[in-house]
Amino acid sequence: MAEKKSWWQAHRPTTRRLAQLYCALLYNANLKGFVTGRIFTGNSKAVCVPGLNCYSCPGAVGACPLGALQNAVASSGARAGTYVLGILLLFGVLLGRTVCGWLCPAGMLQELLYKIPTPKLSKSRVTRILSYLKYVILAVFAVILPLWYALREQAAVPAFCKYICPAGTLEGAGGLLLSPENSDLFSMLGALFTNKAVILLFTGLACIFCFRAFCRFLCPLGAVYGLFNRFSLIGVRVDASRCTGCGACVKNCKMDVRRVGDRECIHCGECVARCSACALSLKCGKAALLTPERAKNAAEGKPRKTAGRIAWGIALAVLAFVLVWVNFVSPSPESAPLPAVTEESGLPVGWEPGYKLEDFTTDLIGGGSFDLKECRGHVTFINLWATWCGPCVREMPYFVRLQQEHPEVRVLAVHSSLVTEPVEPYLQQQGWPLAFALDTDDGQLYKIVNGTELLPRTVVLNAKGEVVYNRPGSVTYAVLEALLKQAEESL
């Protein structure tokens, strides 16, 4: 008679689920970002994590390799994307689609949605054909369209992130909009956000009825890693001397595999315990990471061995260090105190409304310089923008019109230091008659006005240099006129 399992034994998370949860926390260690609604801008943001995780998520402490790939393609005419290609090659050769099965938060979310009790769609010849769709999406939206926009429109457009990615909609847009601090961002929402929200909704529904629908049919990152699956260092391996050819591994797999380890295999290891011949194991080179015996022990809820406990202890220590460092130790612009310097006006120097903005001088793109002190006596608008920011580009003509209809107003547009293409040729093509500057490598100009990569942002100063408005979000010409009037009346 089989021994009755306790509730914990029946419901305890598997090692793979714990690894997925661990990666979700590690990738999004900036927990305070979900409260402040600010995107993390630390040095680690230049490093790609293995799994699909939106760069614009307020918790993200690393970059998404898929977004980095699109930016590298869009910038290929100006610089080689050697880092991105190298990191994808490294992840692919070492891990292949093990990333999808063990290290991707989006994969975990899809599997949790699939647990909702509903009728399920089994894999079939149709789903196998649909599995090729992600390779089409990879070619069109991650390579061809970014390259086309870069060559034809002189604009960096990460097409998959912009038009499709449901993870970006959920983590990036959703994470930012949930914070009350970003209520102004609702003004930036339009048809594009609505379209992406619909894609997110349908993708979520599909994952309830079809196992890992996004991963199987749509994800370009999975398509990239699938190309490395046959020769990746880590993966499920078959012992040919033991294999009986029963086909149970392929039959019971919910992915569209034709054989263990092919391009659709995510190396989850669930087939290891199902193999009656004990012919399967998850290996790193010749070292076995998951054997049939270990898989069966895990399925029966038996305690982990000492080596496993030590490994998890080290991993948890690393996670705890990262969480403490990012949220409490690492300095960030949003947590830095305002300067306590006062001037003749009696006002402290700072970026908040009612403060006097710190004076600065910067070189202008195309020649000349902009000195904030020389703007005394004039209302000044400072616009933070970037060529890759769609709302920024759309609102730029409003600032042009403001400058033309109110020549006494001073307008400075400061491009983000995150540059994916040469800015000057882009401005020459657009022909906007404004003063443009590029932020310094250390982001000094953005720091002065409390700017981040959350764009666009508009800062308005009155004739005394005092801040009367400083918020992110899109503006219209009517809003700019109202802000001009507010600045004039604040004296």
Contents of the next structure:
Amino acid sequence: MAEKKSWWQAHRPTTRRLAQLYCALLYNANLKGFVTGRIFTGNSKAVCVPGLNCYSCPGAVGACPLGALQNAVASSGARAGTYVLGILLLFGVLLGRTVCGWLCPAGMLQELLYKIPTPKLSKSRVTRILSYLKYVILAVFAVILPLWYALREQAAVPAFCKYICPAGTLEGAGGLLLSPENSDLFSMLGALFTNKAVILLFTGLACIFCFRAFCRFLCPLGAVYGLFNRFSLIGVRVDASRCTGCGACVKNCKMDVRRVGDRECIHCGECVARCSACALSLKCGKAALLTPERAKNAAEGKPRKTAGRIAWGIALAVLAFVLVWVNFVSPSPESAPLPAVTEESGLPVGWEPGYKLEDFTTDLIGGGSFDLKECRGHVTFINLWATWCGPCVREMPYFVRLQQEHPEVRVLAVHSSLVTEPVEPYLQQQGWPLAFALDTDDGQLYKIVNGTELLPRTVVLNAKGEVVYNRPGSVTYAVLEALLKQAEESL
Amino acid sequence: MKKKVLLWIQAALCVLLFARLASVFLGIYLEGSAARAAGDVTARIFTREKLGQGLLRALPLLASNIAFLLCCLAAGLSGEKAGRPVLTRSLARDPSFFLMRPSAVGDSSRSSAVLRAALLVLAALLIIHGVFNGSLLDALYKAINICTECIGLG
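Since we've got the form predicted alone here, give me the form predicted together with its partner chain too.
All chains and molecules follow, beginning with the one already shown.
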């Protein structure tokens, strides 16, 4: 007779769940970011994490490999994105879809949603066919569209992030909007946000009824790792001498696998415990990570062996170090200067509407200089942009049109101090007849207008030099005209 | 039978909650776009207050979802059929769908190990090349700056 398990034994988290939770915390160790609403800007962000984790999430301390891949494709005109390709190849060959099963926070969220007791959708030929959809999404949204935008408009558009990625909506947009410090972000929400919020909700709902619906049908990162599954270093192996061919492994697997270890297998190891012939094991090369015996011990709640405890001890020490380093030791990005009062003009100086913007002088790209003082008597538009920011590049023609149709208006476009390709040749190629400046290395111009990591940003000053508008987000020509009218009427 | 009914009730509650949330987002968007169409092109479509009020309206459904979920969990209810295959009956009857030849499962052959080693060397070379050609800095710059459109903010 089977021994009755206690509630804790029946519900305690598995090693895999703990690993997923650990990764979610490690990838998002910048906990203070959720309070301040600012993203982490340390050098660790050059390193891609293996799982799907939006790098615009205030907690993220690493880069998302999928976002980095799309941006590498988009900038392939300037240089080959060999770094990201190398990283994906490395993760693929070492881990394959073990990443999906063990190291992906998005995978964990999907599995938790699936735990809600409702009728579940069984796997079928239809789900198997749908599992090819993620390859189509990989090709179209992660490669073809970014490349097309890069070649046609010289703009970086990570199409999967922009139009689909529910992880980006939840972690990036959701994480930033939650902070009271980012109230002005609400001003830019519109059709795109509504579309992505509905996709997020639909994906969440699908995950309740269908095991890992996003992972199985939509995730391009899983598609990439799936290509390496057959020969990845870590994977589920079959002892052919023991296998009876009963098929219990594939029939009980919730992913759309046709054989153990194929492109859909996420190496979760559930089949290892199910195999009555003890023919399966999760291996790293020749070393066994999960054997039938260990899987049964874990299912029965027996304590872990010493090696496992040591590994968890080291992992927790690493997590503690990262948490302390990121939240307490690593320097935070400087906050924007607080508005101060100047006696000279009687107007308070600052970047918020109603304040007078601090005067500055800057050299222009291609010669000449721009002095804000000389713009008194004219409505002035200051646009913060960068060549690597797709929306910034796409809205620039609106500023050109504004300048052409209203020659009395002053327009200055300030490129971020972060330069990925030479700005002057880029501007010569584009031929935009505007005044362009490059921010100083310490970001002095951006600081004056409260420019943060959010691009693009538009600042409008009236003829007295007072700020009438200062918000991040894309604008259209109609918006620019409305802002011009608003600035003229504010006198 | 009773279990099935409970599962379907939970499913209906989930669908209702998600539909309610979707209608909140769509409702705010349509209302805001109408204001913009009326001439105020800089009008805010979403505000913290509007979103808060909308989510507040979905709160009763969320609460009933959670309450019902807790009841189901306390009763030991699970949507999965323990010990039964998770595939449709037609698929279960079709052995040809699954490829269970042991020789084709899990590849630890020498050729596979050589391919793996070659790809690892290639990956290392690509990463080193990326460090020197600037694509590492590209990845960093993209990750430490927020492109508002790219995360769906607009």
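Under this definition, the rigid core comprises the largest set of C-alpha atoms superposing within 1.5 Å between the forms. Just so it is clear, the model here is predicted, and its values are computed rather than measured. Residue numbers count along the first chain shown, from 1.
If you fit the rigid core between the two forms, you'll see the Cα of residue 239 move by less than 2 angstroms.
With the core held fixed, residue 395 shows a CA shift of 2 Å or greater between the two forms. Once both forms are fitted on their core, a CA shift of 2 Å or more is seen for residue 406 between the two forms. In the rigid-core superposition between the two forms, residue position residue 434 carries a C-alpha shift of 3.9 Å.
Comparing between the two forms on a rigid core frame, one finds that residue 459 has its C-alpha moved by 6.5 Å.
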